[in-house]
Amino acid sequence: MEKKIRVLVGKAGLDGHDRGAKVIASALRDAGFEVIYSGLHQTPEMIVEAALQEDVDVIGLSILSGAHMTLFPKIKKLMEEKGMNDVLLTGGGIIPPDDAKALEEQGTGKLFGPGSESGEIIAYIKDWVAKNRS
């Protein structure tokens, strides 16, 4: 039996809007993924620790607050410190294309904005895990 893809869907910072995160979490579950939802108002440290404890393949961060240029690099740095180099950091929210490009250049995976299709997100995660799972 093939190991299911495990995804932690995280909401960092003071952003209290989690509808999109819950929609994506539900779509990922429907696609056969195991999903852990962090809940609101998590610190980067809490998200990375939960991801480590849950042995996830992917951290999906939902950010609508405008703090993406702070939170993604902070989480990426914490992941590197914990040796989580085989875990994908991806996400979405209100992220301008130039910022998304800069974050991807810093090692964050593809970022998805409003209107992204869940099938595109699912396919991206499946493809990344297939190429990177050890």
Second form
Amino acid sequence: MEKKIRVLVGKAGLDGHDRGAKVIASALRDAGFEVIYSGLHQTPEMIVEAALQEDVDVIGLSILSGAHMTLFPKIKKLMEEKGMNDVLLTGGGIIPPDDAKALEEQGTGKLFGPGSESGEIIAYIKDWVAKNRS
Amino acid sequence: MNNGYLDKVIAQKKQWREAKQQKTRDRDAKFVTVSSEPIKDLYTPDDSQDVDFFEDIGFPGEFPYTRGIHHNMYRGRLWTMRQFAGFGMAKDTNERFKYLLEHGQDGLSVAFDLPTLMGVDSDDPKSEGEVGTCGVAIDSLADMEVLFEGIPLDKISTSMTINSPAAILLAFYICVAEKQGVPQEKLRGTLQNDILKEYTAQKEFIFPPEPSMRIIVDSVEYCTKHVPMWNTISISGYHIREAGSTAVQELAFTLADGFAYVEACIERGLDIDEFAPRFSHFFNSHIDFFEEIAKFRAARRIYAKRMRYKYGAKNEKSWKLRFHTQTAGCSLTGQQPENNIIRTAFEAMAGVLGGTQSLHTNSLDETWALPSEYAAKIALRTQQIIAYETGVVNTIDPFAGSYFMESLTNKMEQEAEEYFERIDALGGVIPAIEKGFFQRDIAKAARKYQDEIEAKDRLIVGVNSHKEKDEKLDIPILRIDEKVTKEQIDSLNKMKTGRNQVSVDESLNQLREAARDGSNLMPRFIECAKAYATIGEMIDVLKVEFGVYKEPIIF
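Now show the form predicted in complex with the partner chain, given that the preceding structure was the form predicted alone.
Now the full complex is given, and it begins with the chain already shown.
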């Protein structure tokens, strides 16, 4: 049997907007992924620790609070410190295109803005895992 | 209405439908509302035959207020144009407030940043990246003094969107007014102060539901005695809808929350006719025009009947559901953002035709960032065009008597009543929250909506239809200066070195005592505020006494 892709859907910071995170978490689950939802109000350390414990392939962060330029780099750095170089950090939310581009240049995966479809996200993750996880 | 007449209508409608089917064919589309409620092709007198003019519709300003809470509605006074604003440091938002007042806005509405909403100070590690980003950063009375500098609090009304630490912000406001020489009896404004929807939708909770309810009842009790013109709770459906609910869920869950506050205040021994006139509501106005108008009409009718007959309120003011409306942020698109101006205009007009008392119109850029000054001005102008150009304000509740509108209003009332029964069966609002009832229903509706978009059963212009190739975002984006965090923390530290630590500790000790002995916390918050204790310091004391809430994980 094919190994299920494991994804941590995370809400970092103080942001309580969880509509998107929950819709994506349930859509990924229905697409056959193993989904862990962090719950709200997690620190970057808690997110990375949970990702390590759960041995996930992917961390998907949802940020609608405007704190994306702080939280994505911080989580990326913590992942590097823990040697999680083969884990994808992706996400979405209220993130202007220029910011998404800047974060992608710093090593974050693709970020999905308003109007994205779960199909694109599923395809992107499957493709990344096929190419980067053995 | 005599039966012969209705029989004739029904018979002729049958013939008409046969003719319609022979001669025409409906498009291959789903004729449903944004909440997935099916809508018929035609409504006739038999669809609204249960509606009694005198009992169900009646006259504006008169029970059950289906047509509006005032006798003259907008022929008397227009709604209050109240744009929600806040970002950066207090001085930045103070400038935006002055700008909005200069451009004809009537009242202020403060957006706080997430650390403030969650009761943590700007120098807390949890606040990193969030200081001043989605609202204004307030740590203590010192910031609040800057926020309202040069704005006379006896002349302006202020709405403050804050919930878990709401009573603390009200204490700050009372102290700023006192410094301006304005007594608390004269203050006008609204505190959102609606914790129940935090557990179900907005998720900015701190304490468990029971102690949270106690703080709210404390603030209601205090205001009833000392700040009599203040709207103590703005019972909010807005966030429930934004979290993905349907229109009926928004209506039912919001009203159920409101009735839970009514019951909690009665249990405290407060007189319903003293506190209920200062309760207000806050609804979303989504894109489905008729469904929204029906929702507002149904809300007034349900509320009036329950307040009068179930809770025994005798004061007419206790029966009237006053409400603020905000257009639906979740209906806006990142794609072709200029189209959001049009969406917002339709939604705003539904709010006006639904009889709103105040209105916030969203800005075209809000799926990307907080509104730029340019976008915020267009949003305000949208309301002014509705008010002064379209003519919809000339007559009151113009859709009354429409077979469609009355049947839809009735249906929403019935479906809300069914929800009230289910909530009662679960033991009330708080047990239903703890069982995840609301959260599950809202998450299901949100997922269904997204699935409909992805299946193209529901078309959103620019998102899954009428897309533009290689679209580039070409609108100004408001950026919060990264220096804000550092400046705010510096200012907090400076404030702390200048205050009297003995009075801070003393006021916090008294707060702890009050939390334990059950006495009203409001006077204690005011004392802490005057000693320049920070929000974080006060909340930390209460976290030890009350504990923190962990929500059930549902997706």
